[in-house]
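Take a look at this single chain in structure tokens; it is the form predicted alone.
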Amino acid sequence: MEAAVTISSRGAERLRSGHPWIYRSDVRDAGQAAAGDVVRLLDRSGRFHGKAHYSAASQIALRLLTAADEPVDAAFFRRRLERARELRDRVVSDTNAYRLVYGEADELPALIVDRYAGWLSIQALSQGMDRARPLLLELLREMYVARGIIERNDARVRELEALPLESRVAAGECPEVVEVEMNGLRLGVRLGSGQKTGAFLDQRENYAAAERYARGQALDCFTYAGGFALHLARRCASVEAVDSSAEAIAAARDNAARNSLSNITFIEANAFDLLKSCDEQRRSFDMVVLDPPAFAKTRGHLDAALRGYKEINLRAMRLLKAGGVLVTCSCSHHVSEADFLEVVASAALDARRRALVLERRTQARDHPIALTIPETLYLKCFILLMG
């Protein structure tokens, strides 16, 4: 028998607005609910509002699974997984590495499943999904012919759920490096240690978009494993790719070798310092890419993040030739598209450059955006023509 949790009128209204989270402040009575339980949501008058995963630790106490009074069982999860697969079949092309399940956007809150060629990587980021892992793993093994499934449950957000950080091979085998294909390139991915679940799958479509404008000399800052740099190198005379991580630079060099690209110079350096140095040396480029890590991990970091974004965009604009192209990104959820655009516009004014927006982009379509769940939109990408 599922426990019942009573929520406030504000919590019920939040559900009606299309958002699947109920915060602890809107839980009026948790009843007999235990960590990770599937619970029935009732308001004070006893009206049913759906079923949710309950967390005994997080400030997000409840994550809606369904608004219907239906069993949350193997058949339920299979239907959701199949629907997620059908969407990817419609929107994914030119790659065998993409996101299969994107949490709340696929009505599987706090669950991430990524495909890397013949391997699957899974993250369970709430107490409820953590408890459902054995069932989810069984369903994934039935639905996909996978050479291996790895659990990357080492994301810091699990600490908010009082869950351990761990990474393990849950099924089959997982080599140190897996090769995937993306937009006609071969990329090596470290599923056990790479960023996120192994690679930045969300930029895949932006890589291809940037390549369409590439020419001449390009500078790729925060290159990580070379995602933008490799794409640009197919059209540019030369590319300089910068990252502060020696491990990232080594992976990027390996990816360049996999694709026989010899026109990329990899530089291990702090991107802020390198941009400043290039500015002081009055160097110039036909394209500059800025794809930094999230500067605003929390709302309290927002002001510092905006200053950081303005600094790198200002310096990048000073480096670009007339008619050059700036590709500038932010993956900070707490920085809205409007905030980011305002910062970039301010940088253009200070640089005394005219900037035209060629494209306003976001994360790849395998990371779908639910209009009533702002948290599902986090990646902003502008491609600008500099006058």
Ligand code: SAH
Second form
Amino acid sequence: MEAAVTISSRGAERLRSGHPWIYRSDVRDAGQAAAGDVVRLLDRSGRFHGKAHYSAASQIALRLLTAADEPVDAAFFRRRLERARELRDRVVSDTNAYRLVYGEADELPALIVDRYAGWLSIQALSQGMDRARPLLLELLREMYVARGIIERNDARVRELEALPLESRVAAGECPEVVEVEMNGLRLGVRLGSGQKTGAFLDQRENYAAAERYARGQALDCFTYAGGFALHLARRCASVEAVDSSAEAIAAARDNAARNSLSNITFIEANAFDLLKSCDEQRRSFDMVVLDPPAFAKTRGHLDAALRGYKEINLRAMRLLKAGGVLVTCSCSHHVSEADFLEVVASAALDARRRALVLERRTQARDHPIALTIPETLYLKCFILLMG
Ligand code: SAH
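Having seen the form predicted alone, could you give me the form predicted together with this ligand?
So here's everything in the complex, that chain up top.
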């Protein structure tokens, strides 16, 4: 029998509102629960509220696995993984690189599994999921004919769970660069060392959306491995792609070559400086993409983050021709869609430009948003027509 943890009425209320996290301040009695255990959740009157993973370190003490009184065993995880797969079968096309499991949204809290062609990349981001790794690996090997499974447990959030940061090939083999297909493009991905689990899979549908408006001269700021730039290059006369990381620029160049695209100029530079100097030189573009890293890593950085978004959006708008299109993104969890829209609107006012929202977008559907879990929505992407 699993250990029982008593939660406060506020904790129970949170579960009832459809949110799977219970903070430590709402744990009344952790009883015999140890790090990474599956525990039974009870309120003070002894009523059962479900089963959760217990963390002995994080402020998120409990992550709900199920509201039912059912065994949390191999069959349980298999059902969850199969349901996650069914959703992807319905919403993913035009790629062999996508997110198979998106944590809380798939009721597999703190678990990420990404597919890159014949390889799987997995991240276990809580003590409970970390302990379940051998079982999860076995299930994934049964369910998928994978050439290799990589564990990217080097994400910094594991520090909050007092878990070690490590990256390893857990099954099969893994070449340094794996080639995947996306929207008809070939992309090389470094599964062992790339950012996130190797690529920004969440932008896949936004790449295709941006491409539909692309023409003339485009500027892709924060290009990483060239995701937006490559898509735009298929329609534009020329694309300039900027990133401050030499490694990212090298990967982006390699991707352009893989697709025989020769109309992209890659620039290793600080995007803030580059936008400023384009403005000083009175350059103009038909499309500008802004996809910066999360400026607000914590709530405390919110003000500085909003200033950062304002600055790049203002500068980008000044560079756009009348009739030009701005694709502007924010992946900061702490910046809401409303906050972001307000900043972009204030940039348009300062730039004295009229802007129309052509598309109001978010992360690709293989990163589903759970209606009662606001944290599952993090990527904001607006496509604006500049007057
Ligand atoms: N658009 C990319 C993802 C961008 S991630 C895609 O679709 O794949 C953010 C990128 O911004 C990273 O590659 C990082 O190296 C780069 N970056 C961070 N700070 C920067 C800065 N000040 N100037 C330019 N690039 C920066």
